[in-house]
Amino acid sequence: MSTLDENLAKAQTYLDGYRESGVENLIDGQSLPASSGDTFETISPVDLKPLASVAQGTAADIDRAAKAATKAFPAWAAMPGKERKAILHRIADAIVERAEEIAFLESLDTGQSIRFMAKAALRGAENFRFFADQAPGARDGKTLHGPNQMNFTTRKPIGPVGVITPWNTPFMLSTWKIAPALAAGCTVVHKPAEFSPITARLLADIAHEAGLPPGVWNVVNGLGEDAGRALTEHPDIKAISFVGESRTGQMIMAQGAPTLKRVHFELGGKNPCIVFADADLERALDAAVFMIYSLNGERCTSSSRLLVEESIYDDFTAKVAARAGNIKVGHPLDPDTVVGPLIHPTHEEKVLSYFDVAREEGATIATGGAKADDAPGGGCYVQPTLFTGARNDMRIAQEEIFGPVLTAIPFKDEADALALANDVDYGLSAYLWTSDVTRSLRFADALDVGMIWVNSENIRHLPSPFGGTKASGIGRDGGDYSFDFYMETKNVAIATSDHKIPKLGG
């Protein structure tokens, strides 16, 4: 395994040619500065130090890409779905050759460990494989006989679309997008977050590398004020699919209400670990530890609240506690660092404003608790932390804290569980713990959330729906679902007999 030293090395190198050129746009096939002239600076969350200037697109700019993609649209959609299908694996094979290259970039400008971000770059190689291979079928639909009449369904791409991707894994998140987006035959702008841009672009580059044609990918960064409010407002997308932070997604709704645009949102959670005395208490140790302290605590499916049967409360959650304690907090290209620094200066206040509030509202801090300031860089490093004697209704149980900080609350039996999980604005994901296979059925029946994982942390099935009730978001991705939003589906009916039709008037 490479050493920190050897893997800052190849970081550099493989950074160096953002440093030189910046990142810019990327629209119609073309690499562009933003119309403005302006740039910010995306830094590094080890240190502080810029990595690179990036293209500060406006509404200008959006605009472009707008008309980019509605102009490639009609050939794109057009293309046999075994054309795409062939593109989009050239895309995920490109994707696999230059994984390593994707992990460090990732990890420099989002502070994730090296350790996760090799995966993700894998998985989004997975994300345009399993798509590109619902490219050809992805028109289909179904045959429905009624009384003189038989119908049946196709469905058609809706039209150029606008992605929205956030800062904590972008690369991978991009490809969960974007991928069935270009299988369904739609034309993509991309908004990706303004803290973690660079794999964003390079994303886009090995896809018309890959032999994608100019136009129906495009790229424009920018700040969510100005770039985002204008390809959510713009009359040529049809469609906006956004991963972020709730308040984000209402006013994203707004912004396209007055086009009727359609929307597909993936929020926030504040996701329940419940944990009854009967499970394997060993496997969900592991798995509510690794759900909450793995990719820095910053995801939306993390398990951020645990919830655990009174009779066993204060030995698992001692055992949480050492478990954090243990965690190696530290540069994330080191190989053997689990959490390292938060994004962005301003995402570390908050979190470690959530200190103060446990204090004040009288929980425990069991572990962690204060900024990890023996790390290297003297970046934004959080300490891994465990709040105990918490209730539901503090502010600890109730928000979404997006760091490496879990809330231990103690139930008394599983209708009281039940309650406690459900008690949140949130409701995107639940991992249920117990060998009592009746009370997993009717307690994941119960739970008002869109996932649940029983007796296992997070591992996602493509096929399957991706998504979350209440707060945490409009719509499902993932396998048929996914199409279904970024398709229309159109009804003929054939009629099959000389029914008798109303005459009027004669």
Given for the second form:
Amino acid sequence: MSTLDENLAKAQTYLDGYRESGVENLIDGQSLPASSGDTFETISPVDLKPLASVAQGTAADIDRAAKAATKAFPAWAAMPGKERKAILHRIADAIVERAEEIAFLESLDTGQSIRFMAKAALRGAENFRFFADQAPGARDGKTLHGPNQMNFTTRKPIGPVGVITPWNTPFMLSTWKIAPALAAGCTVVHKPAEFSPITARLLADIAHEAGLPPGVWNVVNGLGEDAGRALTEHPDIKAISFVGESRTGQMIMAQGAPTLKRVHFELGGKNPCIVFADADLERALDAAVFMIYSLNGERCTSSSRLLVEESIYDDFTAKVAARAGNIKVGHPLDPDTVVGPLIHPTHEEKVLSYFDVAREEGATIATGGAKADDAPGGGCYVQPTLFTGARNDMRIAQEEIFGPVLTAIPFKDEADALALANDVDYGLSAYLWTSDVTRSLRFADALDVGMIWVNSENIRHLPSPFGGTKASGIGRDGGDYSFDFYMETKNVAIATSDHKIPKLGG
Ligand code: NAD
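Return one more block: the form predicted together with nicotinamide-adenine-dinucleotide, after the form predicted alone shown previously.
Once more the chain from above appears, this time first in line as the rest of the complex follows.
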């Protein structure tokens, strides 16, 4: 296995090109600075030093990109699905070939540890392969019989679409949103998160080198309230696929209203992990710890509320605390690191502020609860933390902290567990641990969330629907659900008899 020093040396080589020429926009196949000439810096979460300067696009750049996507749309939409499939597979092949480069740049820009980012690159390739294979059938519809009528439906791509992504796992999320759009026949303008823009540009470059025609996929960097806002307001952009915070989703919905934008939202979560005393507790422990302390806890589906049956609460939370205290916090390129630095000082400050909130609310900090001061570079490191003795009405149980911070709450019985699980604004996912099959079915049926894993951590199955209820989102991704969003369904009704037509005026 490589050492930190070897990884750092390789990562610097991969970063060199971006240091020299910066991260430009990619519009109509051309690498361009922002039309204003402005740039901003993306910084390393390890030591807060600049990694690269980034084009700060504005409404003018979004307009140029939207026009390129509009021009490229008819040919891309008309291309036979088999040909689109071949191009998307070539993109997947190229992602696999450059998996190391992607993983290292993603780790440097986000602070996510290399042990998880290596897999994120390969998952990105899988997303392209999966939707590549769906491309030839994307336009297919249904046949629906009426008494005097035969109906058939077809689908067609909705047009140029906007994709807006967050900073937590930018590469994987970009592939997850963009691969189905391209497979459906849409063209794309992508606005990546300003905190971690590097791999979004690398991904688009890979796609063009793999043969994607110019204008089909455009990338415009910039600030959310500026470039992001302009994308959501642009009249040529037919839909916005957004992943990010719930309150940003509210703004995007309002911004898109005048142009009647179709929206797909994957937003925040405060996901319960419910552990009954009859569960396989060793497996439940592994999964609960993994789902909050992997990916720095900066994960929409993290199990950030641990609901444990009263009779095992003390013992189970003591084991979680012991595991959390053992987790290695360190440089994201160190192969032994589990928790790396959080994305940015402003986010670190938000996460750290919840330690005071927990104290004020009367919860106990069972482990962690401070900045990890001894980690290399002195950046945004936070200790893996567990709050015990918490109640569900506390802010630490209701608000998305988005860091390696877990809030554990005891429950009395099944009814109590269900009430606590559902008593939150969010409804993204839930994890249920019990060996009682009947209970698992009853409980899953009553949970108000979009995704439930029973006796399992989050394992994605690409044809299955992904998305949340309540403040966690609108719409579903995955399999055909993605095509429902990126395509318009058209119905054709054909009379199958000389049925009676009302005669007016005759
Ligand atoms: P964010 O909402 O702050 O930013 C996301 C993106 O929106 C960025 O590209 C940003 O520039 C842009 N943006 C901001 N304001 C905008 C505006 N007014 N108009 C248009 N675009 C705008 O989110 P974040 O802090 O980058 O990411 C963390 C959040 O993402 C968490 O809440 C997390 O739960 C969520 N998330 C959800 C999922 C999911 O699948 N449900 C997955 C990953 C992350």
